[in-house]
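Given next, in structure tokens, is a single chain: the form predicted on its own.
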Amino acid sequence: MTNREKYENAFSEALGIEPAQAKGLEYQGIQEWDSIGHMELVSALEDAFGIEMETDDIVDFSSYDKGIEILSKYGVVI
């Protein structure tokens, strides 16, 4: 499973979507990426690639593309 595939199936586990749904999305813009889904989508991120988010990181993850800027922070290349 290649990093990618790995990111898209945390928004598909954490938020209930389709993986294929999960490119372009932004925090809450759908019903399911509040701030329960957002926590739950840090924590499958945080058990897919073996990292632990910093605070300021949790609270910048604002879209998808965001959150792919902020995984190379950690050497997680998507």
Given for the second form:
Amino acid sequence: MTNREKYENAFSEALGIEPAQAKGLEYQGIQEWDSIGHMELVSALEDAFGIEMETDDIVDFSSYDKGIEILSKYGVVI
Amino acid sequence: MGYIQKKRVAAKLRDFHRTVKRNNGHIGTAPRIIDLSYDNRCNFHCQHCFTNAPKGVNAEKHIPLEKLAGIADEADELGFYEFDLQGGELLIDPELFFRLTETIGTERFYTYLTTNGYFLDEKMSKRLASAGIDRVSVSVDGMDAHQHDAFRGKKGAYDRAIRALEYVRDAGMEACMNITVGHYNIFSDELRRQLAFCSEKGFSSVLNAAVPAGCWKGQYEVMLTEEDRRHLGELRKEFPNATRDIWNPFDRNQEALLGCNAGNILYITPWGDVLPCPFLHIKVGNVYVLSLKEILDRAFSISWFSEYSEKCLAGEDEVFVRNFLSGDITTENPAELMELFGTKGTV
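Let's see the other form, the form predicted together with its partner chain, since the form predicted on its own is already up.
Time for the whole complex; same chain goes first.
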């Protein structure tokens, strides 16, 4: 599985959407990505990539694209 | 607004989420909510008031702001991530209320105000948002304005409550309707219409179980039965904007339970007594005598509170209520923890 697939699967698992729907999403852009869904998403990404995100990054993680940028800080290239 | 706009709240919510995940989806002994009843002054005469505010009981008592600052600091350190400010009716004295929000530090907590909404106009809602209030909760008794006004003892209460929620929503805060559910209304068409109304309006709703206390003292028939609880589960799936403390908010399938939050919530009275939830009139400690940590440890020394309960102890567990809450106890005269449980309930 590629990192892109892992990334989109994390969105799918946390927010209850299809992986293909993840691209372009923004925080609070859909009902499922609220602050509670956000915590599930962070947790799913941490499990998928074996990382532990800092609080600043959790707060800054505002979109699908921003998430890719943030994960690069942890050596994860999507 | 959401929990992650405030960095400190995001950090604590993440810790809470991890704890719940490690604990098979149950809340365990994770700190969650401080419910502060600051004072008991109120402009309403609600028939079911559990603090006896309509009688003016303890209206002038309150914890000094300097003391509250220390309590809020400790609550933050312990990981409490929600802070509920309530009365009485705190918007009777808005300047004092905003000093209170400054004192507790709203940037550290998902902060909410529980109000009857009577004094909450557009200007006030904007001021609340600026002060860092995330959610405003207003109790509404059904869809009948006359019935609500009669129950609350105030003409115009219903219309003002709904308008207040609209102002709150428009100011960008979470507008939350508190709804009491019991055996008497769980299957009613009115409850379903009320939940649908909240969805249409963009309000959330918190469902509080009716408890046989206050004006319902000894009326165990108001409590939710097994069948009622199953129906509540169906309503949960139908109305995802409705929540209960006992439900696991992280479960997208709208099925999992955190378990009863007794002890995870600490309710602080104006004279400093601490109860394990607003509806369990059992004194765990007093903030003038013990630290919050000591109070939390005392609460969780009781297995009823530290162990998982799929039922809300106050509103769904008749065995618990009959055994421990049937005496002549109120928020002003709560049962003493150790006298009530002795060593039987100790872990």
